[in-house]
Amino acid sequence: MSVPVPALADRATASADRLRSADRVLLASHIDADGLTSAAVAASALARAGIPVETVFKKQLDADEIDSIAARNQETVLFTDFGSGQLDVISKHVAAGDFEAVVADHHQPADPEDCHPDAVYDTDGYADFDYHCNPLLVGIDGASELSGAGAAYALARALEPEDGDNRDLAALAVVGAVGDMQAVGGELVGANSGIVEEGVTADVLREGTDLSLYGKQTRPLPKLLEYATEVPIPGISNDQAGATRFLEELGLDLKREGEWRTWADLTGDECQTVASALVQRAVKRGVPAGKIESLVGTTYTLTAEPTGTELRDASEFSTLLNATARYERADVGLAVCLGDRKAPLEQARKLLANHRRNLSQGLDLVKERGITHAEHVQYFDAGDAIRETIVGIVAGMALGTDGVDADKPIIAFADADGETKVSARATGPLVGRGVDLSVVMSEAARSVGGDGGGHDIAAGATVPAGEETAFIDAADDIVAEQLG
């Protein structure tokens, strides 16, 4: 059997021999799109090797939700996405003989000197236990080479029978990846590279160059070149009469039987010709060469898929299950991913368009009431005017917009059950020339009385209400030490 991530090898067999050995599994998991492909990755592959299974959404893993799934009296619980930076805590449970826990994330692992000593041990500087399946244990990247959807691809495909094969779940885990924003200028590497080329072999998968805009496959021609903000080109981005006319000049059939054509619908010919067209008026209107290059990049098609629709598409896909479980629907996503194209799609579907609806809400206020500087973060506080779910999507997506420094990693606060939800956005190369959010938050907000963690270019926290200037002092200094 091939093996898609060789490093994490030994560690997914032993988490697969575990969870062979359970009479039955709990599943908890995140609520974002590489939460959702976790949990849909692990819940298949448990599935299929006969695990009867219990699968369970959490907005965060703190001490009080940790606590409530030792409440529910399992032998063995799986957690995907998230665990790692809770091992302290899951640690003193599995101790206690609450459960036994098997993990497969990607994010930082808590400090070996908070765990429980008869349950850790230290590898590293790591906190670790006998399974525990996180690339940053051997040495891969948990932010831009491995996402949580491939620590549970690694598990699924230990934990296939002999005459198994769960390489089809690759879809699933490339969906999760390009969720969580690890497709590095454009393309996904390192480990996720492997799982990649086993999708592909198995045939769900199709790797390929092409224009890099979001909605090719659902959005109508005009509408793909209005929105694409990603690579501003005067006349063209946010103008509907401008987008419309440069295609209009190029001779295409916008509409076929009344119905807008989308990007999928074209022919190869018509695709080059639109996208040579858009490179030449990119270079005469002035836009850097850098951002010009980005029109194009690497996409991962879903060849199972219907052709035209969101789930046909790894970013269109991750975008519609972001719309399912931040609004409290994760049985919505972890449906679709299950195969479901009835009922639960048509609702995913319905939660998108609300999404899609908020989130532009969301940039119009952050624009409207403006963004606070300090010397080395800047910050805008939402208060309960965006929801805490969507609060860092939102904070990502003004990154570097009129008023905003792409220079400056980006603090956004929303209310979150009478506390204060932080989520911090940077960007590749403030990371490069050391920034780590991971840090930041985990850090100052323990300076407050809070908790935090997450990847390098994305994080998060949960502080106490009316903490938040001493969060952002703190904040500040980090980042200052980390920039030297």
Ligand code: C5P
Contents of the next structure:
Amino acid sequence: MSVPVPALADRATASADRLRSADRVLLASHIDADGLTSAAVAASALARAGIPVETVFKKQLDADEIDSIAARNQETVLFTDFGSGQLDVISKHVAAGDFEAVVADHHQPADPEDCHPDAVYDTDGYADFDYHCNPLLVGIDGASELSGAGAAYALARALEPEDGDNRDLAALAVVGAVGDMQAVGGELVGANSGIVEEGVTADVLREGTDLSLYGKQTRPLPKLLEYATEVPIPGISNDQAGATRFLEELGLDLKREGEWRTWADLTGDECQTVASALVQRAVKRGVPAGKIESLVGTTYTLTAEPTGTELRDASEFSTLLNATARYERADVGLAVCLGDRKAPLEQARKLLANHRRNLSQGLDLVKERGITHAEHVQYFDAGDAIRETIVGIVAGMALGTDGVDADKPIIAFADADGETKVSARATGPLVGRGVDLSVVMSEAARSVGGDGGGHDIAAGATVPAGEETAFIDAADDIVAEQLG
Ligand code: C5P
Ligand code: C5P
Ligand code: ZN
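The form predicted alone done, now the form predicted in complex with the ligand:
Whole complex next, starting from this chain.
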């Protein structure tokens, strides 16, 4: 049997054996697209292995949340898409006999000591903790090469019964990776590409080169082009009449039986016609070559899902999931992932419309209020105007827009139940120059009495209200140091 992530095979096998010896498992996961798909992959694999599972979702895993999990008196707890950053707390519970833990995650582990491939977890409170599947422990990048859902997928393959085949779950693992923005220059790389391969072999995935605009499955053609602001094309982007005219001039039938056609409805020739015309228009209007190149990219199609639905495209699927879990409706997203396509899908679509509206209003707000510049970071405070669970997405989207410096990490604040949520986003080039936001968030947060963590390119924290300025000062110093 092939293994999708060979470097994690031993850890996955040990973790799977541990889970098999459990009567039942409490599965705890994170409330975003990667967390949802992690949970769906793990829950499916457990169910197929005949192990009863109950799933709970948490916005952030901290000592209080882990206490509340311990209070459920479950013998075995599987953490997915979080847990590594809280290993210190989890292993204390394990040592105290509160529960046995298995972790499938890709976040920076709590103690750097743990990152040694041969780490033995029997000192410093890491008693008997062998069941830890995290790419960072085996030299794989957790921000761009394997997501939480990918770690859960490695575990799922190890859980496979002898006559079973869990490779169909690769489709969800890819949705998780895409949702965590792991596609580098549009393409999944490293351990992720091993998972893509298994999905292709299992006939649930297709990897292709296509227009890289968001909404190819569901948006009416003119809207697809009008809203495609990742690569602004003068006279088309943000221009409803212009986008429609552009398509009409190509002689395409824009409607069939009174309904708008989508990109997914076009024939191969029609796609070719539109794509070439778009590129020509971009060249003529002076769009930089690098931007034009990014008009075309790798797309991941879930071939078992119906054409023309959000579920068919990994990127659209992941946005649909974020629209549920980040709004306290992880149950809806999980049901969709597990194959329930009636009421939950309807509900998810309603939530998606709301999520889109919030993202666009959030971006408008950032534009209106503007960004404040420190020496090495830039920031905005959304107060209660942007939900804390999506302020990170807005910050990331803002980093690509006019008036926002692409050369500095962006930090965003939002009110969170009397405390302040912090989200930070960087770029590939900044990480290349030494920026590690997981360190920035955890150290700056600790210096003001808060808590944080994440990845080099995207991280977050919670700090006491009123500490925003002190936090920025600390973060600015740390980024300065990292840039040397
Ligand atoms: O908790 P989790 O690891 O699932 O979340 C990762 C977060 O980092 C996501 O919100 C994702 O969008 C963000 N990210 C990013 N840019 C990247 C990689 C991740 O904004 N290049
Ligand atoms: O919330 P946001 O999308 O900004 O989170 C970015 C990344 O930082 C996610 O991977 C999240 O799990 C992580 N994070 C964390 N600790 C926090 C807040 C966020 O590890 N207190
Ligand atoms: Zn994740």
